[in-house]
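Only one chain is given next, in structure tokens, and it is the form predicted on its own.
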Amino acid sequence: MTPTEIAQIDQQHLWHPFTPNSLWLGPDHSPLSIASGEGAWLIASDGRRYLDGNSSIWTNLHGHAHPKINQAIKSQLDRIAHSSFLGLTHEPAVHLAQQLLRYTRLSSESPNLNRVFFSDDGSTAIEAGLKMILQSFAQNGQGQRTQFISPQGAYHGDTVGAMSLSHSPTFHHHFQPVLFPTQKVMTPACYRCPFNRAKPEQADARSYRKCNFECASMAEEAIEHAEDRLAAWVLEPRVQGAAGMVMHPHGYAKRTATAARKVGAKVFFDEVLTAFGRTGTSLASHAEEVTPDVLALAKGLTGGYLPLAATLTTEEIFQSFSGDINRTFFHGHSYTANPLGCSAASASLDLLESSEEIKKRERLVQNLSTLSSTFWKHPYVGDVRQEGAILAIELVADRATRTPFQSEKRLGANICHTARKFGLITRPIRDVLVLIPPYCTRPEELEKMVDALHQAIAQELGS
């Protein structure tokens, strides 16, 4: 098909996630689509190149057509593409089980999470882990920890569960009336902190905040309130992706984890976004120094090649469904453990691992931390945050003020649109532009997404 058919034909058929229909169907839109993609690039079916500026929605790590990953595909798809995993098991899923483990232990004397859950997404792999600890409660005679706490903006994911542990009006406000309550609290985002008394400086608002630290106080005060009642405290460590890369206060998931623990809850973590070296260490919360009881996995745990999910957790959480038949864990997926996914997560753990690509992770981290500091020369820049390989550019209406623009200009997503004409591909969240390239982004590519914003915010904005 020609790339005018492709985009006829999709318009007339097909239904996008988090698409307005009034946008996609206009008259004026032509669907861009993406033929093949070689590392950091995406090359439309028109020939165009692009730079995949937000890792194809934050899952690719190492770069399309990665040989390593493509070959252990191929090798297990001669052997067999899928197979059932109730009442039976395959290699590649005990190998990833074991490498997961392994990564994801934070050190020899820290609790283990000793077992592992396959799933098929990141909304799937959160529904898992509230069912195991809602069911290992009650089956543990404590059947009235039913509370969950997360902060203000929370996103989890789109299942009914997940929804109900969100707190994105944006998202979800049309699914209230079928959503168990949870109890929310305030974010922890230094920019836009009421309590934060620092007058704005070209600089991560993380740095020069002057408060004492309410948003965690805040959250110990809501949890040790709830005390028998709460189920568990849920949390993105580091880096509340959806909520618009709001970036937390080092230190906060460590202190409202123990006083989660405190009370006798479990800690769920959500590194669906954060894990895989996202945020410079291997899980966002082994820079916290806590290991949750719960741990959800997805988006780049394949990769970016196939959709796989996993819920981790506790031999203590696995073991409280043992003995009586009706104590089992009904809950499934048609797909769960799906042979060539594991495959292809196996090997980008592998990848992870090497410290050739350590390197060049490190590498890219530290120059986009020097790019960073050039978006300061644009007046409606208001903050500039950076937690390892993720760079969020928050853009407001008056410096000074903190004022942002008015919702319905979609400056955010305007001025990703005309980066395109630019050669870079990425997305938004609202009027905050983010920048998430893959691992294997060269300097001068990386360069080249920095180069694009810079060209597309001047062009809208005139600055």
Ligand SMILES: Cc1ncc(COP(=O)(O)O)c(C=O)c1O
Second form
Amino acid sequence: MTPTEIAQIDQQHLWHPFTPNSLWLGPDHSPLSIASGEGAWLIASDGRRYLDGNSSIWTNLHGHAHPKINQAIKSQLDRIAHSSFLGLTHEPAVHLAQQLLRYTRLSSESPNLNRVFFSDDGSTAIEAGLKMILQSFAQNGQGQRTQFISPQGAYHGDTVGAMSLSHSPTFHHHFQPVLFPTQKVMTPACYRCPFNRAKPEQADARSYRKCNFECASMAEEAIEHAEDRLAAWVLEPRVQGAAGMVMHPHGYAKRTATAARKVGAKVFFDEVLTAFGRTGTSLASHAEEVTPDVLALAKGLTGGYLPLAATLTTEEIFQSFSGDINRTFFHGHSYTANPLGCSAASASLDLLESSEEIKKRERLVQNLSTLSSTFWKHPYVGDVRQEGAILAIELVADRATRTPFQSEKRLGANICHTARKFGLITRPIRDVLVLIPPYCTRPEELEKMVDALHQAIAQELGS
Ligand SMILES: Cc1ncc(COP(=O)(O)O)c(C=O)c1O
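Starting from the form predicted on its own above, please write out the structure of the form predicted in complex with the ligand.
Expanding to the full complex; the earlier chain stays at the top.
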């Protein structure tokens, strides 16, 4: 098919996620079709090359068409693509589970996660975790523990359970009548925090905040108040992705997890975005020195190659499903533990643990940090925040008052669209521009990504 045919048939028959019809089908829109990938590059059907500035929606870790991951998938494909995991097992899943339990262990002294439940994507990993927690409490004589608390803006996916744990009105308000009620606490977002008395500076707002850590105290209070009705404190540790790459003040996850444990509730961490080195450590929760009771992993699990997710939990939770047959976890999916996905994930974890790749990632994080300061030259930049290999640039109409641009301007979206002309593909969250480069991104490629964003900002805002 020619690029034009692909675009035409797409517009006639396909339906894309998180994509307004008015824009996708608009007269000026010509869908961009990606034909292949190579390292940090995406190559369009018409041959144009783009840097993958958001790691293909935060999934890709080591770059596209990595020979080791490709080979792992091909070798597995020659054996079998898929067999059921209901009542059967296979080596790729067993091997990956061992790797994951080692990789997610905080230290040899820390309590460990000991069970891995596979599913397909971030939403299903959350759904599984939520049901594990509820059923486990019910089977332990604590059926009254049905409450969940998470911060405002939390996003855990689009299935009904995951939407219920989220607090993302833009995405989920149509479904509110059928979601089960959960409680929210304020977002720990220093740049926009009503308790932060600091005047705006040209730095990450977390570094100059003046407050008494009210966000953590308020979450602790809500948790204490819920007492023995609380099932779990649910958190995207360190970075709330879809909320706008909101980066928490360090220590927030630890304080709130401690509060949850005090009232006997579970700590449920969603590291769908933050795991696998994205925030600088193996898991974001490692930096907070917390081992959750339930951990959701997806996106980068396969290095961004295949849909696979995992919900890890403790032996204690697992054992609460033992004994009577009615205690079985009646939950699962046809493609649970897909062997191709497991093989890709094992190859990705091998790469993550190789010292050469660790050095590469550290260099990338350092270069990203150096380049991040260049964004302050634009007068409409209000906050520049970074956590590991995630960089977020928040644009504001007025830097002194932190006044946002009118949402109808769709400024972030327009800038990212313009960035394509300069060879960069990325996606904003409202007016927060995001760079999440794959770890293989070379210094000169990273400079190109940053430069493309600068040019796009300048073109849209004349700065
Ligand atoms: C933190 C977090 N949890 C869960 C999800 C849902 O994952 P998926 O889109 O794979 O269902 C996302 C997706 O962006 C996410 O960022």
